[in-house]
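Encoded as structure tokens, the following chain is the form predicted on its own, with no partner shown.
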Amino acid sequence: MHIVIIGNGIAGNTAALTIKRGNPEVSLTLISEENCPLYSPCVLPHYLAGAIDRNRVFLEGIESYSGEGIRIILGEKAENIDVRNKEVSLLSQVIPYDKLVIATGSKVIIPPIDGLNKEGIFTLKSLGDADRLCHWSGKEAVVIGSGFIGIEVAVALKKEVIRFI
């Protein structure tokens, strides 16, 4: 039995670990478009504020996957899923599967506002988004979204250091 999981977030990792711990003989491949191991998106505003180093964002190291018997493919997007032949196509290879789990998470909702396609407009959903924002040298910011992440990003951009206890 070979199981393929598309998505390296909490859902994909929880599925992978649950499957492997319940049936260690199962062959399991986890695919991630991002080029890094599991990280917490909840701490991205703290990383953005400089309150934590980038390496503290990660919840697992690459070695954790092999230690659990999980083959991981980072930095490759699932380009096509052929459900008839049970294959996932990446740019570099085609991976056959017996069972497939899609755990890709949500997408950022960008409101239909003119000008949101200009330079200096960012979303904050991934570590890559946070890295791009950290390297931007703007002096003013407008945050659209007043949920927990939006508020924390506004605080981070204000450079108020958040302390962990």
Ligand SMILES: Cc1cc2nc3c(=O)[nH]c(=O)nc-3n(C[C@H](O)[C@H](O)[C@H](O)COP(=O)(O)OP(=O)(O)OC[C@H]3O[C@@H](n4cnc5c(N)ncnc54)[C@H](O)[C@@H]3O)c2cc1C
Given for the second form:
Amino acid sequence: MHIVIIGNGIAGNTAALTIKRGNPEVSLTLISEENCPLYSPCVLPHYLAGAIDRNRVFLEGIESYSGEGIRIILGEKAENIDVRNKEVSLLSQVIPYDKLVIATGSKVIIPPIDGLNKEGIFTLKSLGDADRLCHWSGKEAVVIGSGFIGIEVAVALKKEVIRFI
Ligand SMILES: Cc1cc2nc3c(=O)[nH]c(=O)nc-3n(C[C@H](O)[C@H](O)[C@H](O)COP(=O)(O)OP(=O)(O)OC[C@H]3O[C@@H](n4cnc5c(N)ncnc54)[C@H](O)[C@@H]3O)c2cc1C
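Form predicted together with the ligand structure, per the form predicted on its own context:
Now the full complex is given, and it begins with the chain already shown.
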């Protein structure tokens, strides 16, 4: 039995750990387009605010599991799924599966507002997004979206500005 999981967020990683703990004999492949181990998006605003170091966003997951038959492919996107032949295509290879778990999370919605494709426009969904924001050297920010992530980002950016004044 070979199980392929697409997505190394908390859903994909927990699925991998749970499957492996319950069925150690199963062979498992975990694919993530992000080139980093499991991390918590929930603490990204704290990283942005400088309240925690970057290495503290990472969580212990399947990557540190010592069992046999685990293959982790980071930095490669699943480009196509052939359900008839039970294969997942990456740019570099085709991976056959008996069972497939899709745990690819959600996507950021960028509203159709003119100018949102210019330099200095950010989203905050992934660690890559947070890294880009952390390297931004601007001193004024506008946050569009006042859900809990927008509010957390505004508070984090305000702290950052205060820290450097
Ligand atoms: C800033 C922020 C703060 C948050 N705070 C909280 C909080 O306080 N409490 C709370 O409960 N939730 C919070 N959330 C939400 C929570 O992080 C998400 O609900 C959770 O991360 C979803 O996990 P997931 O595994 O389903 O998806 P994701 O974490 O999105 O993981 C999906 C993974 O799949 C990968 N992927 C996608 N497509 C492909 C593909 N084609 N091929 C290969 N890999 C692919 C992605 O790169 C990603 O690594 C927050 C989110 C953010 C962004």
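Throughout, rigid core stands for the largest set of C-alpha atoms superposing within 1.5 Å between the two forms. Computed from a predicted model, the values in this text were never measured in an experiment. Positions refer to the first chain, counted from 1.
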item	value
Yes/no, residue 131 Cα shift of 2 Å or more between the two forms with rigid core fixed	no
